[in-house]
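Single chain ahead, by itself, as C-alpha cells, in the form predicted on its own.
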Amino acid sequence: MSIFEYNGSAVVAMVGKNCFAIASDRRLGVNLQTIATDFQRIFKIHDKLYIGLSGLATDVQTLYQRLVFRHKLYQLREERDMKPQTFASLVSAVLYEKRFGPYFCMPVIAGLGEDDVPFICTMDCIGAKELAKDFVVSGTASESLYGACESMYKPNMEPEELFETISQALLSSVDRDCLSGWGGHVLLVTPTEVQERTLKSRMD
C-alpha cells in the first residue's frame, strides 16, 4: 500500500459562477480501521483562499503550519493578501524544495483572484501544478471523483447549485472508496460570504 493511501483521503474543488467550493471527506485512518471521523483536511488562509491536503495525515498538518507561517511573513512584508496564482506558486515552491524527502501530501488550492474570478489547481508531492478551468481531484477516492465530476459538472452554477453538485459527486465517490468517508466538509465561497456546511453519509 502507497504512503499516500495510508490514513486515506478524499479532496474535491469546483468552480462556479463567480465562486467555487471545495470539500473533502472527513475519515482519518490507519490502513482500513477508522481512528477519528472529524478529521479537518481542509484550511482557511485568508477569507477568499483556501487549501485542501490530501495524503498523510502527519505531513498535512505540518505542511499546513509551514504554509501559514509563509503566508503571514508575506501579509508582514506586502501588507495584503496573497493571490490564488501567488499561493500556488508558494506552496509549490515548499514541496519542490523537500522533493528528496518530500511531504506525503497532494494539495488542492481554490481561491477568488482579482475580480472575484475562480482559480483552481492541484498539484503532486514535488510541486508540479495542474491547472483547471472545472474542477480539481485529489486523495485515495480521486479516481470515482473524476467520474462524478465529470458526469455531474457544467459550467457557470449559482452557488446552490454548485454545493449541490459537489456534494453529491463527493458522496457518491467516497461510497466507492474504502479508505474514504464518514462524512463531509463542505466550503462554499462567493465573493460576499463564505459557508460551510457538514454532509452526513454511509457511516461505515
Contents of the next structure:
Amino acid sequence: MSIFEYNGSAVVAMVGKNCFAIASDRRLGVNLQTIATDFQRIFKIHDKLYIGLSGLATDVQTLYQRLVFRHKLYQLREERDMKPQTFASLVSAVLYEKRFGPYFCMPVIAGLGEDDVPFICTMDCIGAKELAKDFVVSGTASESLYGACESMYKPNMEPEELFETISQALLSSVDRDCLSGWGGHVLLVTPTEVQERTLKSRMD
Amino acid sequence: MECVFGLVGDGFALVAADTSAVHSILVHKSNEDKVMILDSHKLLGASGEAGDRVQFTEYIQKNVHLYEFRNGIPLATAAAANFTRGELALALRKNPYSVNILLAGYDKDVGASLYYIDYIATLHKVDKGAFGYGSYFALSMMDRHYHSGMSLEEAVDLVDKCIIEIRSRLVVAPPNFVIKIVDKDGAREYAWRESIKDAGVSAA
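We have the form predicted on its own; now please give the form predicted together with the partner chain.
In what comes next, the whole complex appears, and the chain from above leads the way.
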C-alpha cells in the first residue's frame, strides 16, 4: 500500500466569480482503521489564502507548521501578507528542498490575489506546480474528484452556487473512496467574508 | 500483542494498558507498567518496541519536568502533546522511534483531554483512542458504549468491557491490565486487572 494512502484524504478547490471555495474530507485513518472523523486538512495562512494538504497526516502537520513559520517571518520582514502566487512558489521550494526524501503531501493552494482575483494551484509531493483556472484536486479520491468536478463545474459561479457545486463534487467523490469521507469541510472565501461549513455525509 | 486505550469522561481521563513484556514467544514479565505518570496532572500510555518505549517516554518525562523547573509552571497538556509530536517528527527521518502514545491530562481551564500520537508523529485530540491489535475490539466497544461526560463508574465499566473483549477475542491476549486516571486531583493509578499473577520464585 502506498504511503500516500496510509491516512486517506481528499481536497478540492474551485474558482468562482470573485471568490473561491476549498473543501476537504474529515477522516483520519490508519490503513483500514478509522481513528477520527474531525481531522483538519485545510489551514489558513492569512485572511485571503488557504492551503489544503492531502497525504500522510504527520507530514501535513509538519509542513503546515513550517509554512506558517515561513509566512510569519515574511509578514515581519515585509509588513504585509504574501500573495498567493508567491506562497505557491514558497511551497514549491520547500517541497523541492526534500527532493530525495520528500514530504508525502500534495498541497492545494487557494487564495485571492491582487484586485481579489481568485488563484488556485496544486503540486505533487516534490513541488511541481500545476496552475488551473477552474479547479484543482488532490488526495486518495483525486481520480473521482477529477470526474465529478469536470462534469459539475461552470465558470463564473456565484458564491452560493459554487458552494453547492463543490460540496456535491466532494461528497460524490469520497463516497466512492473507502479511505476518505466521514463528513466534509468547506470554506467559501469572498473579498468581504469567509464562510466555513461542515457537511454531513455517509459516515462510512 | 501490546494494547493501550483511553477515553475522556466528565472531568477526568482514563488510560489503560496491558502489562506484559514480551520478546518473540517469551513473556518476560506480566506486571510491566506502560502508563507513565508524566507529571502531577498528565499520563503517558505508550506501546511499541520495548527499548524505544522506555527511552522515549523517560526523555519526554524529564523534559516536561525540566520545563516546570525552569519556568515555575507546569506545561499544559496540549503543549506537552505538541512537544512529544515534535520530538517524534524530528526523529522520524533520522532515527525513528517505534512508540505509539496516548497522552492524557487535566488542565484547570480546559478540563480533561486525550491526545492520540502515532509512531510517525500524527497528532490528534480525541475523546477515545486505542493502539495495537486490541484496538480493533476496544474501539468498537467504545464506539458502542461511549458518550461524552461519562461518570467514573460508567467509564471503568466500559474499560472492563473492553478488557473482557480483548481477553476473549484476541488470540495472544495479554492477561493483565493497569488502569490509570487523571483528574483535578492529579494523575494516579486506579486499578489493576489481573488474571495471571506473577508466580514467586520457588525455592530450589
